[in-house]
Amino acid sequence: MQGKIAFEEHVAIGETLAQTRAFAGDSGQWDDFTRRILDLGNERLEAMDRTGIELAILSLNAPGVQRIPDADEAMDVAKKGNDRLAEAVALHPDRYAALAALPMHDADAASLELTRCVRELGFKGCMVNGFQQVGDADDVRYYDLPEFRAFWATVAELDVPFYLHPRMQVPSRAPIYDGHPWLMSSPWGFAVETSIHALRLCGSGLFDDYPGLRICLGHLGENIPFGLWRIDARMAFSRRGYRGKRPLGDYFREHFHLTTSGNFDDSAFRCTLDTIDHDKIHFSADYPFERMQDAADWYDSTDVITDEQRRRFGRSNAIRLFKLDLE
């Protein structure tokens, strides 16, 4: 399919670069990734054109500034990063745009730059790397606290969608991974990270306070589509803690969009398609995570959806997402 739009596109800065090394396979392989996380030119542009991406809508690399504790430098390195994008979207403007970096230490320091980036910058959106380390590598900050109410109303306000991505826990923080690293990262502690985090988000009452807020999750959604129903069966036997006025199905339903990144799997698909609404399905990468070719390879030819679907899903819906000056 020609015309798609991709929203877990990566970009590294010289900052946040060497964050990545741990998903970037072998050593003999960090060479190669390096040029793709750091390339905003032809390699990647000549890759969506292969593939038929015509947009991508970039964001900085994780765990990136979500990484940093120390609040000062953590809004340092999201402004570096921002205006490299900025750049990268002045240069192309047909085929770049971006969601903003954002530190998390602090909500009003995130919402001014959330507002930097989308007013003057024309940013998208933002894109936030999972909980926010504060102080030290071991105080972590998740964001249904009530602390970034004012974080919140600052998104509604600026009507923009709040893509949630993985990142590992800290060690300390996760002894359940103690003598099994691989656990920690994409193969399954990814999923569990950000889907604790998003339906903590469904479970603090956010959503009733700003109805017309917009999640975005990768990965068809981080395992929790295959555990909705369940959720709510059980929640009606342990609802302890529990602040919203819905129940939590409702609110994921609602509120959350989600995208296939890095999960090329028909059956997964299935599952998603039959449990979200299906304007709030999308097509996405996560390059060079992954290849670019290998999400447009599945995504052009499963049979699990109609051509009409596939154009929805990997087009129109991003433009009504996005509010996209496209067709």
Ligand code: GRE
The other form holds:
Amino acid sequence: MQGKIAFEEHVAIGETLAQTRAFAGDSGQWDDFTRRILDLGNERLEAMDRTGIELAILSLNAPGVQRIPDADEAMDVAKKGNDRLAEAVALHPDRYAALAALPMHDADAASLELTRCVRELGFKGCMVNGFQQVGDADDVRYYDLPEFRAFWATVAELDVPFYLHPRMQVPSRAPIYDGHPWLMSSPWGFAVETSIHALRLCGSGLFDDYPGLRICLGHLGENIPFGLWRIDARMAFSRRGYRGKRPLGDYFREHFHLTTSGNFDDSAFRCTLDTIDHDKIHFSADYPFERMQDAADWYDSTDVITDEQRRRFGRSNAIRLFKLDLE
Ligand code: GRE
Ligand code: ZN
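Right, the form predicted on its own is done, so what does the form predicted together with the ligand look like?
Now the complete complex, all chains and molecules, led by this one.
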């Protein structure tokens, strides 16, 4: 399919490149990976051309700003990353747009940088990589906490999507993974961490306070579609600290947009399609952690969806989500 829009497409800057090294593949692949994640020129654009991706809405690599405990340093890196993305968008406005990286140490800093990116740089939303480490590397903040309500007010006012991207748990909080570092990262732990964060948002009453918020999740929903029925079924018996006014599934279906990033599987896709309204399903690749070719080969040919759905999920839904000036 030509004309696809993808929006979990990562870029590193010097300050965030090394964070990604462990995930780049086995030894020998780092040089290629480094070139691909830093590149915003021909190699990326040609891969987009070959795979029918017209527009990539770019974001900084994970964990990025979220793993910088010092607030001032985090703000500097966020600004530097965002300015780099803005530069690429200015050079190739038909091929690139951008999601802001944000320092999430406190609501004011996050709101300030999001507002700058949206109002001054024309960014389409933000991508935040899970919890923020603050001060001490073991001190982590999740965004359902009351102190972040002022940030969510800014997101609601700017009316832009917030993409919650995975990161790995910090070792001091993750003894269950002892001896199994592979399990803690993208094969499984990423989805555990990100799904819990997303469910915390649902259970905190956030969406009662801000009914217009739109949250994006990658990887076909970080396993939540598979578990959604059971969450509501069990919570009919006991709500223990759940602060939403409505059943969790209502919030998930109303506020969450899910992308195909890094999860190119028919069975998982069917489950997601069965669970979520079809105006909230989107193509994405997760480059360069995945190959654009793998993402597009699967998406363009899977018979789980019709060609008419392929167009909607590959393009028109994203145009509406990000209010893009495209047809
Ligand atoms: C990602 O950003 O999506 C990612 C990583 C590390 C490993 C796999 C992956 O940051 O998809
Ligand atoms: Zn990603």
